[in-house]
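What follows is a single chain, given as structure tokens, in the form predicted on its own.
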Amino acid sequence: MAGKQEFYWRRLHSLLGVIPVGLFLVQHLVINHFATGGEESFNNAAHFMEQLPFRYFLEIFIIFLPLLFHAIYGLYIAFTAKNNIGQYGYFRNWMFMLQRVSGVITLIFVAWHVWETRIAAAFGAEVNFQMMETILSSPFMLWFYLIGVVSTTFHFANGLWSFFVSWGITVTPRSQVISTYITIGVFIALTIVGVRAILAFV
């Protein structure tokens, strides 16, 4: 019975990592990428998102609660997982371990990013180009954000591969190989978008 419950919890964890958390990540990176068009371009995009109807409902029930569950259960998985890369140096074993490591790094990064932006906004700060420019003017924070974004895009893309497997979308070895190349492409594309956005604030 306990094993069955864990199976369902892991399926829910996987699903929420893609829908809605993963979709929000893609949307967030796209909005941030408007910074490459200059200050006005980014501020207009950010302002548009702030004016969405039912914004607080969406943030709480579509973003924060699913993200919180995914993070908490993800920590449980990370610290109870048995990594065997020393014994079996296969590619997927490395991806298994890196998924857990990137998950912890991503959690730290996202928590800090939310504190610096969303929580600050709740206390009256304006989330705009100038805010991000000020944050990223510190070399430490610049590297922190770069590492955080790369970790986040990897965690999502590699988690997407696991999602396809656990939900029975890729069941054959060939389909899993194809999925590997697709998710590597997703990782590269999202990383380029995220890194370009960060550098646009510098």
Contents of the next structure:
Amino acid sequence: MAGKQEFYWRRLHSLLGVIPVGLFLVQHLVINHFATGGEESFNNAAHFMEQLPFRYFLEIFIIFLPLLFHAIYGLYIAFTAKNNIGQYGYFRNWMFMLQRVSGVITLIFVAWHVWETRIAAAFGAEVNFQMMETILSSPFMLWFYLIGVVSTTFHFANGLWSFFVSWGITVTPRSQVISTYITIGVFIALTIVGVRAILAFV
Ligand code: HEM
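Please could you give me the other form, the form predicted together with ligand HEM, since above is the form predicted on its own?
All chains and molecules follow, beginning with the one already shown.
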């Protein structure tokens, strides 16, 4: 009984990592990429997102609650999982371990990022190009953001690979090899978009 319940919790954890949290991540990085077009371009894109109807509903039910559940249950998985890279030095075992490590780094990064942007906005600060420029003018914060974004894109792309396995989409070894190439492509593309956006503020 307990085993069956855990199965459903893990399925939910897996699903939420892609829909909606993963989709939100992609959308968020694309909006940030408007910074490469200059201050006005970024501010217009950010303003458009702030003006969306049902903003608070979307933020709470499409972003905050799914991410909170994924993060809390993710921490439980990360600290109870058996990392066996010592026993088997295979690529997939490394990816299994890195998925957990990147989850924890992503959690620290996202918590801080939400605090200094979205929570600050709730207390009256204006989130715009200038705000990010000020934050990223500190070399420490610049590296913190670069590591945080790369950790998040890795976590999502590598998570996509295991998501396809978890949901029975890639069953054969051949389909799993193809999926490895596709998710490496996703990782590279999202990392370029994310890093270019950060560097546009510097
Ligand atoms: C932007 C934020 C995040 C995104 C887009 C995301 C996405 C994903 C995806 C797609 C998976 C694969 C699901 C599967 O294996 O079927 C996954 C797995 C995982 N995530 Fe996240 N995640 C995020 C944040 C976090 C955070 C903050 C933690 C906290 C530690 C975390 C911990 C984990 C763990 C441990 C797994 C492995 C689950 C397993 O092997 O069954 N994730 N994530």
